[in-house]
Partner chain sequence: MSASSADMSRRKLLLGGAAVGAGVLLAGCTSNDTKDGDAGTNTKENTAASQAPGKAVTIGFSAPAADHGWIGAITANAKAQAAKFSDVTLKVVDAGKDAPAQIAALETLIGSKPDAIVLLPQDGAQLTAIGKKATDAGIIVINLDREFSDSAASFSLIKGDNYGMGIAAGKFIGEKLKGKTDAVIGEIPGIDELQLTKDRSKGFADALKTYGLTVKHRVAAGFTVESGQKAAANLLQAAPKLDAVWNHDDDQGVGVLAAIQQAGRKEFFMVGGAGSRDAMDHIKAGDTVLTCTVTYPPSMASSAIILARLAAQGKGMGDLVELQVPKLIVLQSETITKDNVDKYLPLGFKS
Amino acid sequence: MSTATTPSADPVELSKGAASSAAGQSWWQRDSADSAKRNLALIGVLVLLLVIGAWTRSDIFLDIDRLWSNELTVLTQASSIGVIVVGMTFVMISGGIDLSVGALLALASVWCTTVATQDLGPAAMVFTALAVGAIAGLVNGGLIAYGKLVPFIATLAMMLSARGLAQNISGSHTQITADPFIKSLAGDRLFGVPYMVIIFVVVTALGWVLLNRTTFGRRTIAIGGNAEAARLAGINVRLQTLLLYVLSGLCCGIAALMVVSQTTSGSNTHGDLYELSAIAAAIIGGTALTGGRGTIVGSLLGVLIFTQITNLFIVNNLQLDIQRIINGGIIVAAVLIQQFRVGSFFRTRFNK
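Isolated structure of the chain on its own, the form predicted in complex with its partner chain:
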C-alpha cells in the first residue's frame, strides 16, 4: 500500500470514528471509496475488453444470443479459478499466501475420482473432495500458525507434496468418471445458467458476506494490518490463521469438484499454475501482498478480466504467447495505477 493512502483506507478502521470524521465529505473524498474506485476502474477495463470484442468479432459480441452464450462460457471458465481466488483473497488479506492451491485442487480431484471413491457414489465423491481440501488446508494452517513456518515455505512444501501424492495415487493416469450427478454439474443449467456459474456466484457471495459482515472477516483484516496489534486487541491470531488456510483448502476442494465435473475426470495435472493465476487476479483486484487490504469484488473482477482476455484471443484465432505478455503488463499496470493514482491522484485533484 502506498503511504499516500494512509492506513485509514483499511476497512478495519472504518469504525464509527473514521466514518464520522468522513461525514460531510463527498463520496470521492472518503478514503473508504478507494476500493470502490478501484473496482470501478476494473469494470471499465472489462467494458473496454467487450468493446474490443465487438470491434474485432462483431458477429459474436453484437449478437445478443451469441454474446450471452460466449459470456456464459467465460463465466464458466472463470468459475473454478474464481472459487480458489475467494480463498486466496482471505489468505492474502491476512498477510499470508497459499502457493498450494493448484496442487490441492489436483490432489482433491484425484482422491475423489479413485475407483474406491467412485464406487461409494456421488455423495462420497463430493465429501472426499471437500475433506481432502480442508484437511490439507488444516496442515498448511497448522504449520504456519503453530509451527511458525513462513506461509511461503509451508505452502510451497505442500504444493510439492500434494502434487506428488496426486501423482502417486493416480499413477499419473487420467481418472475418468461417468457419474451422472457429477457430469450434470457441468452439463446442466438452472434457468439457462450453468450450475458452474451458480456455484461460482454463491461462493463469491458467501465470501463477500464473510469478509464484510462477520467478525471473522474483520479479524482477518486486522491480522493483515498489524498482527501484533490484533493479538493485543484480544484476537486469537493463531486460530484465525489456521482457519484461513482451512478456508482456502476448502475452496480448493470445491474447485476440484468443479474441474472434475467439467473435464469428467480427475488428474494430477489439474490446476496447473492456478496458484499464480489466483495471486495475479487478487493483485490486480487490489489485494495487497503485504496484507490488510483487499476485496472479494476486486479479486472477482481480476479473474473475469484474465478470462475475458483469454476468450478474446481465442475467438480472434490468435496465439497465446502475446496474451501472456499482455497479462504480465496488466498486472504491473494495475498495481502501478493503484499505488499512484487511486491514492494520491484523486486526493490532490478533488480534495484540495
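Hand over the structure of the form predicted alone; the form predicted in complex with its partner chain is what we had up.
Keep in mind that what follows is only the chain, not its partners or any molecules around it.
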C-alpha cells in the first residue's frame, strides 16, 4: 500500500516569499519603523503642548520674543535632567534601573564644591565631579554584575548612602562657589544659546552615536533583549553591565556641574526626585522597562515633553500638589501605552 508524501517546502522559495511579503509592505507598516512612529507621535505631543500654551497664555506663546525666551528657559531646565536621562536610557535598555542618580548628583555637587577642592581650581572641580559620579557608578555596577544584587536594591542602597554621605560632607550646609568658569556654564551663551543647552546637545549626540554606531550599543540592546542569549553569543554580560552603570554615574557627574553652575552651590538636597523624572522621561520616550528597546532621540523628546509640561504648569500658576498628581498620571499613561505595539496597531488598521 503506497503512501502519499507531501513535498517539503523549499527554503529558498520560503525566503523569497518572505522577502516579497516584506517588499509588499510600505515602510510605515513595517516593525522597523516603530521607533520613527513613536518619535513622530512625541513631536506631535510637543506641538500640542505649544498649542495649549498659546490657548492658555497667549501673551507668552503668541509673542515671538517671549516664546523664544520661554523655550530657551525650557531647554535650560531640561539640560541637567536630560544628561542624566541619556545614562538612564542605556541602563534601562539593558534591563536595569538606577534609582541613585539624584543622590549621586548631590554627592558630586558637594564634593566638587568643598573648600579644599575649590582651592585647586576649576579643573579639579570638574575632575572631582566626574570622578565621584563614575566611581559611584562603578560600585553600583560591581554590586549588580559581580555581587548578583538586583539593580533596584543595589541602586536604592546607593541612593541612601550617597545622600547621607553628601549630608555628612557638607554638614547639611549649602557650599557656595564663586569660580568664574563654573558660573559661566550657566551664565554665558554661544550665538545666543546657553552653554548648558550646548552641553546637553553634545552629550545627547555622543549618546546617540554610542548606542547606534558602536558595538557597545549593540551589546547593550542584546543584553536587554535576552541576557543569557547574549552571554552564549560571546558577550561579557557582567563587564558590559558594569560599564553601563559607570556611564550612568558619569552622566550624573556632568549634570552635577551643570546644577552647581545654575545654583552657584553644592548641596545635599540637589537632585531631589531626579531619579523619578529621569525614569519618567525615558518611559515617555519609548524606553521599555523590561529592557531591549529604547532610543536616545525618544528619550530626548521625553525630557522635552516632561519639561514643557512643567513649564505650562508654572506659567499658568498651577499648584505644586496638582502638578505632582498630573505628572504621576502621565507616567502611568506612558507605561500603559507601552503595552501596545505601535506597528501591530497600524498593521491591524491598514491591512484589512
